[in-house]
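In the form predicted on its own, a lone chain appears below as structure tokens.
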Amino acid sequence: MSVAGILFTGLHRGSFTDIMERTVATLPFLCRYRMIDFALSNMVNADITNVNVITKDDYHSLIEHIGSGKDWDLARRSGGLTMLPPYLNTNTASGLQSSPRLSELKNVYPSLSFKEDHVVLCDCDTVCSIDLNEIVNDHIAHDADITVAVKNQFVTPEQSRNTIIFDADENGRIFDTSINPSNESGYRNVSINIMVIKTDYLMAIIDDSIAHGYGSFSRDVIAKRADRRNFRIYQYDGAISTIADFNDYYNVSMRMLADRDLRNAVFNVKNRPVYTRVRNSVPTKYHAGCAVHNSLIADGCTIEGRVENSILFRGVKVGRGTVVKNSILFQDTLTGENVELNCVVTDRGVVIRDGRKLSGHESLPFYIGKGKMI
């Protein structure tokens, strides 16, 4: 059994450019990490050994955060790690902030090259350690040609409405598929954005697509499909987090700050550590009268202040006098002294002078764009 892999970095970059400057691989989560770092290191605890990673216009950020893929073990001389350049499409000249998966495909199509038997096609949007090895075992065991990860749980009309929801009969074979629908409630069967392939049926895919015009996986293949070929369900039951805008950034950050055994299933999973950039970093500094509550903070900071239920990420200082309550302060954000922070996310090198009161509510945390001063 061979298999290869190709991460998405560029889908739902329209749920965040219109607060945050990037997309959701490239997002700093919980002190150290980003979140490519999840479906990156699920393929390399996978031995998924040769990983193709399709970028968009701003990638600047995420080629200087994985770099040769070192950290992952995959600077290689055969396989390893291979960065497929940005491009421009009709999605991007008409200025649509995303595309789907299969006209992605199309676009880097020419670079695609692999020897392996199977493929994982996985997003950037999940927070989760799950085992690929057993989705593809099964995905081999029934001879499908594809398997889709899905997760059974209850969604609401509201949410249902950015979820793709795949029927199936009792073997596991699809029969219907629901692509954001607006009425769908109770428990379904929600895709989680991670496929298995077979390679010859994928490059067959993309020929048939650039040759009819087709664009979307679930639309033009799967739902078009189903009923003559062999696609299939993996039901996953372990944790999961996923991140469709900037409103789950805060609550899934907040939700594993607070839940140790949600932060476990993740991070402690044993023989599937989370791989990240690497970088050495002085101590933090906890000066005398600083407080720090059930908070999550990175090394080399400065804590002067009171700190609670918060998230601060490398370089940050708390002044003197300060509180930072609910909040995500990323690298090198800098309070002054007496400053008040509550359900505040502020981006890299953000300076916040001294006296300033800033407050938003957890349904709506309050962000401070990249470099600003307030």
Contents of the next structure:
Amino acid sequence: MSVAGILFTGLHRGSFTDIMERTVATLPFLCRYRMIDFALSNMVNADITNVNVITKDDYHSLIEHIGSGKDWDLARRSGGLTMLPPYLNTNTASGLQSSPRLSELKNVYPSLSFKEDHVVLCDCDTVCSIDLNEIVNDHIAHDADITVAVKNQFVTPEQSRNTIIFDADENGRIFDTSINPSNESGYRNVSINIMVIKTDYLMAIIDDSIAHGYGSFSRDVIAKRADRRNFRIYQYDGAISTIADFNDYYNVSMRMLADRDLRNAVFNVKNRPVYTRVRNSVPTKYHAGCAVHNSLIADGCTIEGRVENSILFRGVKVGRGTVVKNSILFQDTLTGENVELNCVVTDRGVVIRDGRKLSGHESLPFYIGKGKMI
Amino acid sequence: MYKKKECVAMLLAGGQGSRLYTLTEKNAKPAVPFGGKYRIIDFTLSNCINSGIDTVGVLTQYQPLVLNEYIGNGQPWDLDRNHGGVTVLPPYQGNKTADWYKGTANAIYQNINFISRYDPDYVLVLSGDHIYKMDYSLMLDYHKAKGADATIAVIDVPIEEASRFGIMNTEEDGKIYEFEEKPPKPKSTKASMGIYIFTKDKLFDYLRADEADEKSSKDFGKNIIPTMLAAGEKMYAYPFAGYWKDVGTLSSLWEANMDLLGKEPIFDLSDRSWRIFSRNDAQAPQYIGPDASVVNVIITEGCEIYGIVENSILFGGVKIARGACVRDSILMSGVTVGAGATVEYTIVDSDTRLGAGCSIGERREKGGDVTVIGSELTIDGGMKIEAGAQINAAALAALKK
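Please supply the corresponding structure for the form predicted in complex with its partner chain (the preceding block corresponds to the form predicted on its own).
Everything in the complex follows now, all chains and molecules, and the chain you saw is the first one.
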């Protein structure tokens, strides 16, 4: 069995794209990670070492983060990490607009070639530690053409609009596909945006979609050909958190902070570490007079004030007399003395000067953009 | 094809460090963990790369497994190079002889071939057991400006401590006229830091001559330096000012770790212009629990703190349960402290488990020695370890009887 990987980094342009001017793949998450780290680590931990990262516009921070791939052990002579920025010609007219997976594959079609038998396709919008080999083994055991991973979870009509829902028979074979439905509720098989495809079939689909102008796996392939092809679901029952918009981002972060079991299910799984770019930060210093409670803190911070229910990224400084509550402070945020922050998300390099008091609300956290000084 | 290098560094990392007792039982001294996420050798390796020296031979001998694995291809220090980089040099079997390194000079002698490949003009000899930040390129400039055959880095020490060091007596311009090893009545306070720059050809001449001398103990301090001096070679003392600490004893190792603490620490690691690099594990961020108290502490990734920690250094993945109290201590990676346990003035080596309610060491104010617990041990719940005890597997087995 040999498996290659494809990661989509330009999809899911949720409200954080507007608010934070970032793609979900490069969204900083939980002190030291970027969202892509979870998908990349899942691939590496499943011994998938030919990983193709499909980028859209705005991929400079992605390239900076991933570099040669050595921090994920993907700087390889053979295979390893390949970056695939959009390749534009007359067949790939979809250009730079936001587009579904199949369109993105069409954009890079000339660069795709696999000697592996199967390909795992993965988005970068979920926080999870998942054994991809289990999905691949299930896919092979059932001789499936496509296997999509789903989680059976409760959805409200409101939530269902952001989802793709698959209905399968008792054997796991898909017979119906609902894309962004607005009327679904109850326990449904919601796609977690991971699928396994036979390589030959994948290449045939892309060929065919260029000829027919198809653009979406779910709409143009799975929904249309389910009666002729062996499309299956794989039920994933582990922990997974999806981030679709800015509020999700804040809420999922806070849930990871509050729930030790959830944290352990991602970060403390034996043989499945989560890798990220190594920064060589110094350890964090907690000075006399500081008080830190229920907080997740990266290396490289200096803390003199009070930190509660908060998440601090690398190089954050919390000054004397400062109180940080329910907040997320990105890399190199500096707070002066006697600052008060509550439900605030500060982006990289934000400076909050002495005595400033800022507050959002749990339902509407206050975001401060990159490098702003307040 | 080897490219010429102006200066090659040879790092002596084979020492046992026997005065660190159980900490160096399974581990060479340069590989002893330091400062939350480093090992002692990180300082010398980082100094090399920060000084623009990209060709480093690391001479290993005693318990090299951890050290070899740690250095690997040198990538954390940017020493994975096509030309040069870091090379681990263990003793080897030659076609005529197969020898352990008999002394520091012999270790370099046995690797003359390694040095020659890079055809350097100068050789920098370092030891891997000090904590300091130093720009070797300034010392090399000094060596060149003086037209020296050998330059020895020296640091001013208090006169009352000078008799513990090798002391250089120099003329006003820094030229060394006398070298005294541990003099009872020191004439100067310029202590050798064990850092030497040699002009390569001179070094090779003296190494070969020393090798032929059967009475020699093949040591730089005891043989090479005195012989060169006696022969009238141009030798200069390069004055270094700054933090420099030999961490060869348990108390000096403890002190050097504590020097990192505080808002204006005695030794500052956060200086971005002179970064210390290390090999990093993939660990989760540190978590500080709802009732935890952390005051004047250095904490590293992977730690989970629910108890009370004061004036301490915690390495990666340390877990401290609710109600436990850790003070004036160094807990190396993966140590777990059970609920209600107290740890006072103690160094605990990697992956040791301290059971609930156990009591380790004694408050530092009482004046006892630092307590040391070896690696991968399990101290049972409720057990008491006396202040100043040195616990390894054998000592623990005896205690449990």
